[in-house]
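In structure tokens, the next block holds one chain alone, the form predicted alone.
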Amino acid sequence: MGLLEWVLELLLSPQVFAPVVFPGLVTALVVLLTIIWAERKIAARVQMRVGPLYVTRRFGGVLQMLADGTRYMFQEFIIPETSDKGFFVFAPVLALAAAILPFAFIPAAPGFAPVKHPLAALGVLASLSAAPLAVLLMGWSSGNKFAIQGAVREAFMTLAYEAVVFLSVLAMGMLYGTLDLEEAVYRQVIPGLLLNPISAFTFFVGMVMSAGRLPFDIVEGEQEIVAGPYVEYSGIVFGIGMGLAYLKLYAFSLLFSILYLSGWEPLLPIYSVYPPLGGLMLFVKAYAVMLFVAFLRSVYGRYRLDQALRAGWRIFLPLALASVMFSAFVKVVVYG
């Protein structure tokens, strides 16, 4: 084998192609930048304006956000005087590191997964956990009050949904007999938002709760914090600051694809060319959740932080619980 077909193979092997192209990197790069465009043309229609146009005005201004990142691109990172400037800068890498992490245990397709692992759901949400560890340390090492009260409110978020969405993965698992995701699309005779849409429902909640997103976009706030844990950073960082709740989006909506909406079925016969092109339909299905949470932004109010806390543990969580004993019971009654 030639040097140019072994660098070849190697970048098309499932362990490189998967979190470099898709669905990792290059993909969901792609994917923050279409859909905050997407975000601002809904909210604008839904509010009678125009949205983003200036930029390929011809195209609806698709290219607005390419725009915006260029000019982070080119602005000056300032270190404050009064921050712990290791962590400072340390704490970006290790939050989009976080971000980036859950995509090497997702499957794009069947059999092209870079980690297969009976335990893959664990990964993936463990690796999402860690992101917010990463926000708090921007926040607290800002040496800024309003980046701390960001950062707090972003400890208190993840205290109230993080339970939320590994009981609803557990009840998913409980029916599945599997927490591989590979081997819980195989198992979807029915698509798990039929097998448990209490479930489903708990665990899109806890999604849009821990992306960030309306009516839980509590972490930052222009009326009272600015941008929370992120007020301080400039330049390109701020930009990742901004990006890191769509790529945790992202990755929850291919996860809640797989789980619930039967991931890549049915497999186009694409397939056969380049297995990575059989996940076109997760790709697409993941797009759809997105787009639906963009939607609600429009159309939801905004809620406090008590408001957002007490629905997380006095509403969600118990249903979340009702979804796992949901589970048990189908699991004992109707499969036997």
Given for the second form:
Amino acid sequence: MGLLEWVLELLLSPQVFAPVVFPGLVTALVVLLTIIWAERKIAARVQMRVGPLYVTRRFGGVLQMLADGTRYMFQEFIIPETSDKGFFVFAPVLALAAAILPFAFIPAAPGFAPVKHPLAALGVLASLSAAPLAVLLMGWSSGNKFAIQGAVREAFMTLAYEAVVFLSVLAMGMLYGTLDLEEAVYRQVIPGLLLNPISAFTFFVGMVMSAGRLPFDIVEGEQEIVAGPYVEYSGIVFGIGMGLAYLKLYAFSLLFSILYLSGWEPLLPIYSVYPPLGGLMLFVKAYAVMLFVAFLRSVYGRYRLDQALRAGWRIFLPLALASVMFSAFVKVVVYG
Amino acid sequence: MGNLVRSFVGHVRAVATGLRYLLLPNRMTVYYPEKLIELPEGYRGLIRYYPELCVQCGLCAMVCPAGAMKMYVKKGEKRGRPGVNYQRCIFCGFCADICPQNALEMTKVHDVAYEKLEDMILSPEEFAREVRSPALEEGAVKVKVIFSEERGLVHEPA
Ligand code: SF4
Ligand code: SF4
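For comparison with the form predicted alone, produce the structure of the form predicted in complex with its partner chain.
Every chain and every other molecule in the complex is listed next, the one we just looked at coming first.
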């Protein structure tokens, strides 16, 4: 076997292809660039405006984010005098790593997951819930009052949504009798959204909270605490902080599509050419979910921290518990 | 419980309203500088000075509440001619109103940008030049605003 073939095989193996190309890094980057543009365009449409336009005017300004990214790249990265310098530099790296980790557990197509494990769903959630710790570190090491406020808000919010998300997934795990994501797709006779709408709803809200999208962008609170934990970051690292929320949203949307929208079904016939291509359907669904979350921005204002916490603990936690019970009921009726 | 149901319905309706706007957008933005809204009669934009009409009475400089209008007296002459400082001008139009000769005119141009602060202080000679809108110079299309019952504001080519 030649070197070239070996490299090619390595590149196309699920362990490399899935986290690096699809649905991992490269796709995530494209998603990041287009979803931010789409979010701005959608908000503009609803608010009777035009939105980004002049960068590549013919395509509605789709390359705007690339232009912004390039600008971030050439901006100076300032390390404040009062910050805890080591942690200040290290925390964003940690946050990014934690946000990319979930892709190791998300299958792109049948039999095409980097890490196939009976507890893959838990793996995704566990690595996703590691990101807030890094954000906490970012805020804390900045040595800025807004950053610390943002960090504390992040800690509060994490408490509010984490239990909700885990319980919702538990409900689906009970229903399907497995936490293996691939297996979960096979067990959906009809989409999970219809099997257990309560769980889908609570998971969706938890996901919006976790990704810090409106109406729960309390951590960033642009108008109150000017980007919160990211306030001292500049240049490309600020870009990373901005991308972080979208990366989380992307991972969550993939998980949502797998658990509630029957993943890559119907499987496209190009699956036989190269497996991950069959996962295109999964990508389309996840993207649609993301677009919907982005659309919410134009409908809602921001909740106050206490309102979000109250909603999390008093409404969504009981709802999530109810969804677990509902799952038990559906399991008896549907799966016998 | 009834409260929760009501608020859930409220959320659904809010999202539905948003979706309606998303699918049937009602854009009100004017694509400046490709389009330019035609301004109403009596609009108070930049001021134009007609030296041939001026009798150099100095009333304009005297009435100016912002101290923007100033008389510039040339060497050898007794009376001056007005120049304006747009850093100060509040576009109240008093100068144009008080002028006995109608030598000052409020034009409809308002979209001029200056590179330096000093450029905003116009001497009588500069003040006498025609005021031009850079957008119109580059071929902007004029549109007029029409109020419509369903859509709010509509822009039509003037
Ligand atoms: S418009 Fe008003 S403020 Fe401006 S120069 Fe005339 S009098 Fe002064
Ligand atoms: S008020 Fe009119 S006539 Fe008198 S100085 Fe001013 S511009 Fe000239």
